[in-house]
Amino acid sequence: MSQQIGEFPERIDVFPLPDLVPAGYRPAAVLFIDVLRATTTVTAALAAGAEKVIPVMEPDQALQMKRLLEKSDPAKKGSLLLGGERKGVRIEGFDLGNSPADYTPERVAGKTILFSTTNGTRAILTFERNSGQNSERGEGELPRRGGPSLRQSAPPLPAAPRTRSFLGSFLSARALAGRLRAFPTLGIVCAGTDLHYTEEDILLAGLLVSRLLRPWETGGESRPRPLLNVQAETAKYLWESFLESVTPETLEKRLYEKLLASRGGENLRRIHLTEDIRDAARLDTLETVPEYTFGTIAPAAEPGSAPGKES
């Protein structure tokens, strides 16, 4: 199986939690999903003109990194912002929380954001560690975690170059599907909430799997249908079942209601952040595709170019 750019997917795996990803798993591309709210917020920040986002595991590491970066280069003062949350609310001493609406062009254009969240940034950094790709890390820092492993076994993938890593949201779902169909093997990693599955992440995974398989479902593709793991088939079924209950006119409203009732939505409702849920449910409104490369997140490179270069 070739790992070159420019092919339709031959295999798609969905993992409902980061700890379910097999150790050493190295697809051609991986997509991280934390709909409520980290990957949605990062997408909004880059679309608003932020230069880059640096995911950091813990808040104190973000504070320390900001001090070190400003000390090493005084010109960075004023261009670095701290963003993130714990228990859903903005971290004390941070400039921004984890609400997409916080990241306006007036606040973030041209800025670098040091970003730490409960679930989303942890999913990215955990995958990087477990896939063996953290030997070339950039500015971020990745502490190791102990505890039992929930990882599943999976058929091995052929040797691959460094995995291209993207961040997903409903906001940029159309652009994501267009980007991800260029890779022969794809892993979709859902962040979950507090180590539990979350319906909103699995719904987005299902939407993307459904769109990627559309050429086969409509009879327009003669090549073999991509192989899906059980979770990918389940996610696709959940999304398509949801679609059967809506019309084009009611889709976004019903998606908002679906997210509102999810585990992540319940957490946000308790702290009166329902507008964040509404913002996260806006479908296909942005073309920005965030890409994580060597410790930073920036607008994705073109499919045929080296990662890390803005498109």
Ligand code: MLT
Contents of the next structure:
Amino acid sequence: MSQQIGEFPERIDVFPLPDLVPAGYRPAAVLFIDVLRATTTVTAALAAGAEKVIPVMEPDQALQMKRLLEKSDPAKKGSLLLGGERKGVRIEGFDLGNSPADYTPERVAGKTILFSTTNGTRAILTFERNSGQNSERGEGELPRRGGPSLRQSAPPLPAAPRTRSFLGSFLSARALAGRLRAFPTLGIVCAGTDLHYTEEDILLAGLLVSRLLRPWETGGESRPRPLLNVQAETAKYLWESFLESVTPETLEKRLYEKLLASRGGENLRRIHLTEDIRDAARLDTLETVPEYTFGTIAPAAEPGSAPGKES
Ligand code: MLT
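Same protein, different state: after the form predicted on its own, show the form predicted in complex with this ligand.
Let's see the whole complex now, leading with the same chain.
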């Protein structure tokens, strides 16, 4: 299958949990979803003007990275913030938690956020490791070492197309669907909650599959209908059934109630963070599409341009 930009979806796979993604899976684009709350919060942070978000597996690593970055470049002091959660609450010593509302322009504009959450950041970093995609160097390049270049004596590794990686939220669903329709193969990876799949992520996956397939369902597309895996068909069905039960006026309220009743929602209710659920249910309110490239999340490049550059 080709992996050029400007095509149309030929295949869409939904994975309800990161562990269900097969090793070496390399679609043209992948979308990570953790509606409650990591990918919603990253979207809110970038929309509020944060320069970039760096996902970090463990809180200790984030603290260490901040110290090292500040030591190597003292001018960075004040421009680096630590954000994230464990057990839903702000990590000790961190500047910000995992609530979208924490990430106001006053707090984050122009800043770099070192960000660590229980499931969301883990899903992104695990996918990168398992897909065999190396974030440190370009495809086909040999590792750089001191001394003479190994490249002179060894044949280059075969170049593999890089998977473009995006982060999803209800906030930017319309912008995401617009962006994702240009990729022939798309994988949607739900972060889940504590190793269980969770309905809020599947619902957003279903909404996006439904929007991507709309041209075929309204008779406006004569090319073959994209192939969907069973989970993508199921997610689409779940979203469309939900949509049938609401009116345009009640949609956002009902979506909020749906998220409230989900596994992720239950965890947040327990720690009195229902306002975060309300914020995560604000459908189609932002145009920001976060893209993960070379270890960093920033607003996505325009389709067809080099990844990792602000449009
Ligand atoms: C996560 O990454 O595990 C979630 O965002 C958890 C949370 O919302 O606290």
